[in-house]
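One chain comes next, on its own, written as structure tokens: the form predicted alone.
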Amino acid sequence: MKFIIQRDQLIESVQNVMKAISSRTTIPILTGMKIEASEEGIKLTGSDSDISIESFIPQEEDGIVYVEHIEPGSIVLQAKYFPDIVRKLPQKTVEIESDNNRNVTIRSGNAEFHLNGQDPEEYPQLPQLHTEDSFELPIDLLKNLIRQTVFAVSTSETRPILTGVHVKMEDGELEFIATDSHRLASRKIPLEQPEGKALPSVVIPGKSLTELNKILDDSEDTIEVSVTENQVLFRTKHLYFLSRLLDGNYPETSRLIPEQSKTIVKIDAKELLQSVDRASLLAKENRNNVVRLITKENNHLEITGNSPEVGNVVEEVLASDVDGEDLKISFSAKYMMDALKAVDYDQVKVEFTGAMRPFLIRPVDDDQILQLILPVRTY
């Protein structure tokens, strides 16, 4: 195997593939990165058996040549050293060559590295997903769906199913839902189902979606999502991202969402966010970073944070509208700030159903984004 490749393209692909490689895997060869050279270009593969990522660098695209002098072949290289070597090479191009004894030479300018390769035949074949259940959506929309939900997955393994995002499609809508049982984030988008196909609802590990989100560039290109019983595949022109799905039944979350509300506050999201942020500065002592909100007259809200040993902070914020019963409620500042950042609209409405009931945050004129938070008992 031998080829000369543009270093910048190689670095980008290596970084993407590294997101799937773990040093703690039980299969030794998976600590390596597989490199395959063919006439079409170079394919890099990394996997930790939960996530597998393939990144393809075409020989040329749009008239730009990325790889030349290709002699086909494949090798597995130690992922511990290869990325650092590539990143620190002196020249814009890199020559990589392996001989019949799996000795690999990496040359760039006057620098020359020799690495011992491993047998590519031992590297597990990635399953090629052939499935009828697939749909396409714009990449930047998928990134939004992930960003607005994935932060709410559970980080504790006591209920593994909650560490994933529930993805379901019904009535012409695709919905992402995440909850850690203290809060819930949901985002829907209209998406016509392909005729005659019912997509199964699946739970994708939050970790997989977070990594996918880092790899994808914001673009209006589409990404194809395919689902089988235990895996999901995200595919773009040069990227193949495969993740296992979580087993088990996701809890029925729709009944958590209150039907009526007793107090509705409409407010500028940024002002509320900054005010909760300031109140949380002096609420750091107690475990949950709890902040209190009290409705006052004339559409004012009082937001307070308090640590007996440190001091307290009181701030009044003017809402554009407060409708309904008076309210005193306490909640986690972190959850509130995460939710407000995810909503991503200037004006939000917060719907309360009492001091100990979950409350909702959503944009004033968009029902497709929803954040729910459980309050905290403070008395």
The other form holds:
Number of protein chains: 2
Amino acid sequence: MKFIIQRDQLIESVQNVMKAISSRTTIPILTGMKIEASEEGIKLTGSDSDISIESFIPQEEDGIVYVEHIEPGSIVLQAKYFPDIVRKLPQKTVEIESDNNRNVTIRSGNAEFHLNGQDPEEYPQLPQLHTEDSFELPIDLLKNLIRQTVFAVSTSETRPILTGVHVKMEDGELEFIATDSHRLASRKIPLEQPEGKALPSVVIPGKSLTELNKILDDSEDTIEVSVTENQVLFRTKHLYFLSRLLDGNYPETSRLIPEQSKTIVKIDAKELLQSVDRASLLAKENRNNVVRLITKENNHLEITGNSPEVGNVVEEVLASDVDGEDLKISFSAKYMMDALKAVDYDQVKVEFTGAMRPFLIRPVDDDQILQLILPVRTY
Amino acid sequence: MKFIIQRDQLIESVQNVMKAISSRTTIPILTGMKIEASEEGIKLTGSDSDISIESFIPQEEDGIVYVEHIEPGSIVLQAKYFPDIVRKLPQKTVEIESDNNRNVTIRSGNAEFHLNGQDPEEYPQLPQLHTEDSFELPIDLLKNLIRQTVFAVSTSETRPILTGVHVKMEDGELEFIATDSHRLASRKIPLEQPEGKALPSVVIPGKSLTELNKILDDSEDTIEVSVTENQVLFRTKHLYFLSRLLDGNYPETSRLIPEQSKTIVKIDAKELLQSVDRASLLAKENRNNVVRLITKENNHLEITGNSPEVGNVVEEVLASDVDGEDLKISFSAKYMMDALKAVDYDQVKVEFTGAMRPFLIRPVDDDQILQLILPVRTY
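Having looked at the form predicted alone, could you now put up the form predicted in complex with another copy of the chain?
What follows is the entire complex, opening with the chain shown before.
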């Protein structure tokens, strides 16, 4: 195997593929990165068996040559050192070569690295997904779907299914739902189902979506999502991101969402966020970082935080509108801040159904985003 | 006590003073920050008994009013929450007030914090330095003196005196010296001695100088340095930085510096730095991160790193000049990179006296900076 490649393209691909490589894998060859050269270009592969990522650098695209002097072949390199080596090379181009004894040479300017390669035949074959269950959506929209839901997955393994994001396609809508049973985040978008077929609803590990979100650049290009029984594949022009799915039934979450509300607050999201943030500064001694919200006269809210040892905070916030019953309620400041950041609209509507029932946060004029938080009992 | 103060000035002062406050102190009141209001302005104090920092915000300066409505008094506040509170306040001004029961109220816009203050009488009095042993130098020059030496102090407590920087004033020169016994960094500047008096030579803890360097902004303003038997004070217009000195005799380091050399290499510092950096990538398995340098024909150097398990690196660097005996020498890549960064000149001169003797790195045309490294024995 031999080729000369543009360093900057190689750096980017290596960084993407590294997201799937863990040094703590039980399969030693997976600590390495597979490099395959063909006449079409260079393919890098990394995997921790949960997530597998392939990144492709074409020999030439849009008249720009990225790879030259290709002699096809493949090798597996220790991933621990490879990213630093590539990043610190002195020249704009890099020559990578492996001989029959799997000795790999990386040359750039007057720098020459000799690395011991591993047998590419030992590297597990990535499953080829055969499915017609696929759909496309713009990359920036997918990134939003992930960003607005994935923070709410459970970090505890007591109910493994809750560590994933529930992805459903029904009635011409695609929906992402995440809950850790103390809060819930959901985002819907209208999406034409491919040829009218229903797609299976799946649960994608939160970690996979977080890594995918890091790799994808904001762009209006489309990404193809394909689903099988136990895997999901995200594919762009040069990226192939495969994740296992979580086994088991995702709980029915729609019944959690209150259908009527007793107090509705319309308010500037940023002002509410900053007030809750400040109130929480002195609520950190409590394990749950709990703040209290009380409706006052003339559309005012009082938000308070309290640590008897240290002191307390009182925040007064003017809402645009407060409608319905008076309310005293306590909740996790962190959950509220996460939800407000995810909603990402200037004006939000917070719908309460009494101090003991979950409440909803959503944009004033948009039903596609919904955040739900369970209050905290305080006496 | 009561006053209204510009938030941004307060944030900066609080951040500076926090550098002296540790949550792990054995004296509980020192986990707090002392605030003193007088007609002249506001003084903040923090201390961990090794370092004490006072920052002063004048009531008014250059026609700009920083503090208004001052009612003199003082209080000690828990430092753990104070910086975050101040940083997140909603308005440009902050009102701080304490009553006779040491209840402190911090108000800004619609945010109101109530904190339990502590008795300022319990806060230890900072020693007032009475000394005529002082001198002045520009702040940016002091920052350079620190930056070019402090990294070489010892991090081990086996010889505590080596955790400090030796500061000497002799023959019209001020010199900073640091060594961990494997390497040495020194920087001299010409400095008129105050009224011809010799100043005592002292050893300042490396940690104190590192914190001081973080607080000082690059500036051509001068800073006053005063020395007593066991303390050193750095004073600018609004900052008072006091550090204890290290007890004991600093070793005589001048005899470490070879007086003649057998091989002299003149070379571009950045090129050498980058080559050593790359060679070290595959030398990390060795505890000491050792690379090897060999002189070649026609002013070429070969720099190599080797990890038998992983592979090796060969770097070829063209020096501007190589004069004297051929050489093979091994050294810590980290020490070499630290030294080259500290020298901070384009062209450096590296003077070797054989493979077993310490070697020197300094700028080609400047004798005020000197870096010394002990080679590593490899067979």
